[in-house]
Structure formats: structure tokens, C-alpha cells
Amino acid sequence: MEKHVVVILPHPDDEAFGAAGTIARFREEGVPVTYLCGTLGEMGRNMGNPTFATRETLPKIRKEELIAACKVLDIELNMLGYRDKTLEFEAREEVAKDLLARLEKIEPSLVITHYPDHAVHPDHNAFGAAAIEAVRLMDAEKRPKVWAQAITNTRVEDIGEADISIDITPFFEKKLATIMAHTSQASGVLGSINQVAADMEEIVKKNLSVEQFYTWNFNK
């Protein structure tokens, strides 16, 4: 049974779609799980559905639905600051740094995030990245496990198969609710999924109901 589980991954709603019915599955077993969430996503370009945001209230709305997401989930949160669309900018030695302090406070014993360049957008690659030096700057005693998550269409032929698949289905219902409380990018990023089905939740279903994970070696 895991100590404390840490989650650093760069948006709100990131948790939602990789990773919300692991994290509901650790809730069950009592395992206090924290949320490092890198910005608030005001650069993203869904608005709702019909369009309830603009360019001006999307920060807000954003750090509201990340709140709500984060209440379903029962895990705390910790919203570092950083400016969404950015992170690839920044000198990944401060972010690192920056994360590796907030590790060493929490002591956890597994930290999920992005698999760096295997996870799409820049943001995602460049926190992966961060936070995977963060850990390894840890104390090699005191190191918790990472679990990477990698998205592209191409993981399997360039780095193989995950170690690590969980089934989610008993833990679908809390997913889809973490997923509906980002009520402004829901829509966009399911209709972006799959485009014929009209249904949230079959969408859910059926895209979304196993949660993979790599588990980082620290000594390749």
C-alpha cells in the first residue's frame, strides 16, 4: 500500500482524463494523494459548449473547475503557478528545484506524471520532464517510484509496452464526474476523442476505462 501518492502534471483537467480512476482507487484504500498542478490552462481554447468563457474569465474559471475536480477526487491541492503554454521555456533546473522541495516536504512514496516527449503537448513533456529530475535529485533512499504517462501514437513501437494498466471500471462513475467538473473543456476534449458519439459517458466507456502508466528506471 503506498504512503502518499503525488501527481505533478501541468493542467486542470489532466488529472481527469490520465489518471482520475487511479487516484479514485488510492482514495479508497486510504492513501492521501496530492495534486502539484503546474498552471490554470488560460491559454486553452475551449470555452464550453455553448461558449460560456472568454479570453478574460477563463483563468477563473478554470482555477473553479480545478477546485470542483479536485473536491470529487478528495485529494489536496497545491496550484504552483506557472503560466500555461510556457513550461517549455522554463529553465528545467528551477522547476525541478522548485518541485523537488515540495517532494521532500510531502516524502511520498509514488509521484505520477507525463512521460517526457511521449506525451503530446510541450507543457506536458517539459513538466514530465521536471518532474522526473526532480525525483531523481532525491535522496536515493527516500526516492518514491514514478509512474510516466506516455500518449503519443507512437509509445508502443519507441519505448514499449506499459508495465502498469489499470482497469478503472469500478471507479468509471468517479472518473466521469472528475471529468464533468472541468465543464469547459469536457466537451471539446471528448468530442476530440471520438467525434461520432454523441454520449459523454459512452465516450467515457469506451476510450477511457484503462489508465496506463510506465514506471520511470532511474538507472538507464
Second form
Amino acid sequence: MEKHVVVILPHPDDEAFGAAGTIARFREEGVPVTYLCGTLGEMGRNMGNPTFATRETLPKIRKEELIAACKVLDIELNMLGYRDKTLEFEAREEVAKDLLARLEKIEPSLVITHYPDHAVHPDHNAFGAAAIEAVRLMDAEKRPKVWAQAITNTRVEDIGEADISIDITPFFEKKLATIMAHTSQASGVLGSINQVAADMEEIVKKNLSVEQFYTWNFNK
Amino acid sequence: MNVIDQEKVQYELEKFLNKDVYIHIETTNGAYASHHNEKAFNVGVFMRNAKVRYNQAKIVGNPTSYRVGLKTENGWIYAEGVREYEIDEEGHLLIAGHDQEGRLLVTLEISENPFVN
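Output block for the form predicted together with its partner chain, input the form predicted alone:
What follows is the whole complex; the chain from before opens it.
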């Protein structure tokens, strides 16, 4: 059993779409989970449908949605205060040092983050790379495992099949509730994932019922 | 946000004439554009808290797509495809265009104080 799981992802809702089922499973086992959320998704373009947010109100709205989503998942939330769409321009080693200090305090046994260069959004790639760098900087014996999530369309041909595949069907309701907590993003993101299916529940079941990760190899 | 009333927005734009103002200007088709459609190409630009003075401002076009141009001391600021506007609680003038699903495509915002968040 894991001792403590830390999720390191840059945007409010990344945890919902990518890892909510896995997180719910850990929580059911009684494993503490901490979410280090990089930004407040200030630059998101989904403004609700119909539109209810503006560029200026979005950070506050997404912060509240994030807090609500973490309540659904029953996890600890740390907001790191970076700015959306700028993570790849930050000094990688500074972000890694920030994450390292937090990891040394929490002493997790597992870190979940994005797979650098295979996570589509530049913030995902940059934050995943910083998270992995932070773990690499830890003493080898204290180092948590890292599960990296790849979401590019070419991931299988580029890096092979994921070695961890979790059927999250038993936690489907919790995942859907987590996604729906991100009200301003939910319909926009789900609509992009599947433009044919009209029903949110159907989209989530069809496209998001398996969560896959690659165990990061620090010796390669 | 409200559907643009050309006269009202013109009036609001002119309130900032010949003052130091802060501009947020942005356009985007999202970080996932080419992920969801390989023929698409990700584009986007944003500038936040650019400090400028403009001495001429005009909103032209029609309800399907307005254009806003600001003539500054040394050049121009321009946004196309805006359809909504709002004066928010902080007194910012927010002008934006969204697609049919409510996603932001373009925005131009003007404030006498720097945007804070």
C-alpha cells in the first residue's frame, strides 16, 4: 500500500480528467493524497456554456471549482501560484527546487505527473519535467515512484504501451462528480473529447474509464 | 458579458483617451487545437499589463464581428471578432469574442490600474 501520494499537475481539472479514478481508489484504501496544483488556469478559454466567466473572473472561479473538486476527492490541496501558459518559460531548476522542497516535507511514496513531451499542453510538459527533475534530485533511497501520464495521439508508437492501466469504472461516479465540479471547463473539455456524444456521462464512460501511466525509470 | 452596443462601447473607449492605461490583449484557439484536429495549428498570443496612452479609439463593424482600434503615441492596437463587452466591478473595460460553445477567441481589456490576477 502507498504511504502518501502526491499529484503534480498544472491546471485545475487536470486531476479530474486524468487521475480522479486513481485518486479515488487510493483514498478508498485510506492513502493520503496531496495535489500540488501549479496554476489557477487563468488563461483557460472555456468560459462556461453559456458563458459566465470573463478573463478577469476566471481565476477566482477556477480556484473555487478546484477547491470543490478536491473536496469531492477528499484530498489535500496546495496551490503553487504559477501562471497558466507560462510554466515552460519559467526556469526549470527553480520550479524543480520548489517542488523538491514540498516533496521532502510530504515524503510521498508515489508521485503522479505528466509525461514530459507527451502531454500535449506546454504547461503539462514543463511541469511534468520539473516534477521528475525534483524527484531525481532526491536521495535514491528516499525517492518516490513516479507515474507519468502521456496523452499525445502518438504516445504508443513513440514510447510504447503504458505499464500501469487502471480500470476506474468502480470510481466512475466520483470521477464524473470531480469533473462536474469544474463547471466552467467541464462541458467545453468533454465536447472537445467527443463531439458526437451529447451526454456527459456517456463521454466520460466511453473515453475516460481507464487511467494509464508510465512508471518513470530513473536509471535510463 | 453583454452583446456589444456600439455607441456605449465607443463612449467607454473614449473615457480612457490620453490617459496612461493598462492593456490585456489576447487571441487563442487553445492548446489542444492540433491535438483534436491534425489539420489545425495552435496559435495564440497574449500581452498583459502593457502600459500605453491612446489618443484615438474606434469600434466599427456589426454585431457578427466588431473591430476595435486604438491609436497610440507610437502605433496601433487592434482586435477583431469581438461581440461582447462588460464594465467589471474593478472598472475594467472588457471586450471579447467567443465561439458558439462559449470559448474565448479574442479579448481586449483596458484598465487605469494594472490587472492584478
